[in-house]
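The chain below stands alone and is given as structure tokens, in the form predicted alone.
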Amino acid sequence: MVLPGVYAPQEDTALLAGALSDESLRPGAAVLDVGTGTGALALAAARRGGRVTAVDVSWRAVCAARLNAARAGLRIRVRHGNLFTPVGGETFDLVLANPPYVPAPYSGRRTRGSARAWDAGSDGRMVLDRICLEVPRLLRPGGVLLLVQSALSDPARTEALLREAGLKASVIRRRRIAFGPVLRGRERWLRQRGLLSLTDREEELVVVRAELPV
């Protein structure tokens, strides 16, 4: 189910999906994931036996998650909040994080609505340099963070960063999908910042995973 102003599940949510597949998840693992939207992330770790937590800035996003997973019979804590803000203090053996990553023109006004799921910021970091510099006290030993984000926000200071705060970080999922509607309607000032070259037709997003030794 999918609240208006809703960020609907999509390629990045599907992307993320895969990698959370591909991870061996203990029953009872503690899973956080952050900027839930439909909690579609949240369901997918808890049908695989994680107590997860879900949370999200917007209350329709609260609302929504908590809908899909009493409708799905799944037990998922959601908070409303920014950010860790709501688990501080708490730790966890796998965060997913699917955060706003669009670069956006400064429009001087504050991102209100459903543009707050993607717009990030001229250079699409303002939530992805957030998340590097404070995740790394949230993973327990061993713990993992699993994020996407467009190529456009730079993963290679993504995983700069991950490593800097003594993380192994890679890009281990990518995948190349067609402008969405954000994306054509930002096209020209995009190319006008050389993010997109003058050929590209396509957006490029990946999967970064870090991991905190044990």
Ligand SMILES: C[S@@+](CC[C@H](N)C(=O)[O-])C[C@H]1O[C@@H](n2cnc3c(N)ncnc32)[C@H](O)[C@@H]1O
Contents of the next structure:
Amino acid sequence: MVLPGVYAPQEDTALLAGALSDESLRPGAAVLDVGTGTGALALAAARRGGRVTAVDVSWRAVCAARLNAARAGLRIRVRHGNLFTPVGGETFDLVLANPPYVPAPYSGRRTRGSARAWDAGSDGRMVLDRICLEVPRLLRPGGVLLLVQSALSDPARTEALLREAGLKASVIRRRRIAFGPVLRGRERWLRQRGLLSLTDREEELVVVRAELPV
Ligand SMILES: C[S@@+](CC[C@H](N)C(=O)[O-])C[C@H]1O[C@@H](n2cnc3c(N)ncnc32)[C@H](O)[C@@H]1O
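Form predicted alone done, so how does the form predicted in complex with this ligand look?
Below: every chain and molecule of the assembly, starting with the one above.
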């Protein structure tokens, strides 16, 4: 169920769900889905036997994720809050993240309403950088981060930041998709900034996998 103003699962959700299905997940593994939206990824992890916590900064998303968990008969702990604040001091075997990552022609502070699910500052990294810096202390030894983002928001920087923190990081999935309404609306600005070439007609999504060595 998608409540108004909550991000409906899309190609990025599906790409990350595919990567999740490739992970071995022991029963009872502690899983965090940060920026859960409808809870689609949290539900997928719970179906695999994970003990799942989901976090979102949007109250509507929190309500949607709780409703969807109840409808599916799955136990998921859903918390409202900013990124990792609601789970401070906890550690996880797996962290799932489909954060806002779209470069936006205005500063992140202006982001409100539904756009909070995708707009991420002029370089698209407003939330990505925070995740890269903060996630290492949330992972247990052998723990894994699966994160989806656009090639427009510099996946190489994501890999570099995670490696600097001691994680083994690489891109494990890629998918090219047609521009959605958000990119179409700012295509000109993206071309002016050099983030899209004149011939680009598709966006590439990537999944970065990062593991904290045992
Ligand atoms: C691209 S949507 C992904 C939703 C869902 N995980 C999916 O894959 O369909 C990003 C989600 O992150 C949430 N979000 C944005 N900034 C956040 C923050 N600082 N802390 C927690 N959640 C945030 C948004 O409200 C939105 O639900």
